[in-house]
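Presented below, as structure tokens, is a lone chain in the form predicted on its own.
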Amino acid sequence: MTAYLQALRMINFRNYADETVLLSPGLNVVVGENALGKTNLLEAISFALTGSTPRTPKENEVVRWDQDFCRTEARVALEDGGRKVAVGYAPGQKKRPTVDGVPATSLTNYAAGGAGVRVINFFPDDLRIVKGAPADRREFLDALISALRPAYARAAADYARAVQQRNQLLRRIRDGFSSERTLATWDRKVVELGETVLKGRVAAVERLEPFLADSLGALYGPEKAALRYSYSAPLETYAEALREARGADIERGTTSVGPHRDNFEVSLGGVDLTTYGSQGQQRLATLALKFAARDYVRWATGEDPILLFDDVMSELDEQRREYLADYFLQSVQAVISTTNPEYFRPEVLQRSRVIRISGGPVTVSTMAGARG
């Protein structure tokens, strides 16, 4: 068996105090009534074991309301032991991920299975990346990427910086306090830094595509699935693309050409999916595209990520929440949040553990046939 969460403990994070969870391999299904921290736990173990919240860019949000701090701290159990990991939070300040008592190198390499184990979440709002603007979908893809590879996070963000350097001596050559020579130098560095960013996104979708289609033909039937990248400019003519663009891009004063202007299409049937997809098609590939991110991650790293999954079932029919049930039951670790325990069958939840969320203190029962 590969990592899993065994502990995770939570001080001022959200609505909770301080509170300690325990889980177990396998499924663990996380019940209770709206509003009262089911999705802050879910956030809570993605923030201690990457050191940050895929709910909102405004990470002072997680900090319980009056308090100046948030930490988590969890135990992940390893085939050679285990591991104690915790990440501290002030607004105002870096954050401090340590791992058995040693501070990380850097946040980016404890993101990047520096706590033992990885992710993949789903919160309802990740709709977006297949129903939402090509910069939802970018953010995905950077997301999957850097939680493998540190290089590729820093390439990403140097290269975002890049780009709003670039702008910024655009708008000052537009308006005349700076000579267009000056571009040379940045447009050096945001090719260099593209062309690692793009290289890296395009073996990504080439590597996701036949995990989707797996994952996507299980969920909603035969029709064939597919993933497209779609560049601005591909990476053979980029730096020519790029020296073409400079005369409108001074005009305009932004960099149109390069990897943070590109998108991905997902498709079901030849269709357009964010276009002409209903609700239900945009929500199951959502799914299936998480799916696949965990089969890619398993294929990167040979192990299992942890699944955290967010009111995922309120929205499927029968069939398909037997489907989710039984996927999550063999993963390796899964936490499900739900309102409604029906929607899992009997005997599943008799393999499984329940935590039970209700305003008060969290509370666990171990059903006869959980695994911990």
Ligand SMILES: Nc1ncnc2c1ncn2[C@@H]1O[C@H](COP(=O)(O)OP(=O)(O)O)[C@@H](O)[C@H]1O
Given for the second form:
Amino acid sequence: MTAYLQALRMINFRNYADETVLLSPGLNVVVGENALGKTNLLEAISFALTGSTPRTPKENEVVRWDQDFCRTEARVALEDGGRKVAVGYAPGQKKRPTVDGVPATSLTNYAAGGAGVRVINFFPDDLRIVKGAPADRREFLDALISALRPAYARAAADYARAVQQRNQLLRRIRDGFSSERTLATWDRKVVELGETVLKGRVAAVERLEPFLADSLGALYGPEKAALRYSYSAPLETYAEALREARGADIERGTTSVGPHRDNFEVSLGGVDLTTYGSQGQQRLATLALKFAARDYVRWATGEDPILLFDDVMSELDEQRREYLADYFLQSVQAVISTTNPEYFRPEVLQRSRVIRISGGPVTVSTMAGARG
Ligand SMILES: Nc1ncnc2c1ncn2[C@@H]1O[C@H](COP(=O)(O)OP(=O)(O)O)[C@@H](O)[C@H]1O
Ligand SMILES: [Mg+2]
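How about the form predicted in complex with the ligand, since we already have the form predicted on its own?
Now the complete complex, all chains and molecules, led by this one.
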């Protein structure tokens, strides 16, 4: 048995004033009517274990209305005992995650497994990964690699900053306030960081592809799924391409070459799903990417991440629901929200912990399943 989440306390988190939820290894099904806090609970788990929310870039939204801070506390079961982790957050102030009462060295390190366990989320908005813009795909990839390698997270953040600064410089050169010679120093920095990002992404895509092919094969059918990283410039010619683009970059005031312009394509039977996939294919491919991410984390760390899947069952047919239920049961821990517990067979529910969220003042009651 590897690491899993035993208990979560949410203070001023979204609609929760102060609630504690106990969880079991294996499948946890979060049941409740709409707008009662199912998604918020899954979000809180993610927040507790990574130090940030995957749901929105406007993080202050997670703080309960009329409050000025929130806090999550989690007890994580590990092979050699347990770990207590907490994240306190007051908008405008630095977050301070702690592990067994000791401040984590950094939020980046905390997010990369500092809590003792990683998470793979699926929120309905994640359909963007296949359906949306290249930026949505890059974000997925960067988040996945960052959860495994804090050095990558730092390089990616530094790279984004360096490109911003280069863009400012380009505009100053264009407007006659700086000379073109000053670009050389920035370009060296941009290329150095950009190469780290490129290498990390290309390696991850290579590793993810067979996992994706397996999971999409199981979810969809025999057509072969593929992932292809598409470069604005490949590693070998990156520095050269950036240099060659200088003139045009100065004119436009933006950096046209580098990993911030890259993409990866998800295809099925040779057809690009972003452009040509049906809604159903895009949905299954997104799910399959999340499963592939699970396999990738397992391969890289030897540990299962916790699966946090929000409201996935309703959009699937019965056969795929059964497949998913099996998949969740075979995971070290999965927390799945649904309005309708009947999406799971009674035998499955018997082996699960059902967490009921009911109306009125929010109360969370847990009924331990057979494994509880
Ligand atoms: N920061 C917040 N403070 C208080 N309530 C919030 C906050 N953010 C969202 N909510 C409330 O949480 C509820 C939605 O919870 P959610 O978890 O999305 O429900 P569901 O069970 O449908 O997934 C809404 O009623 C919303 O008003
Ligand atoms: Mg919801």
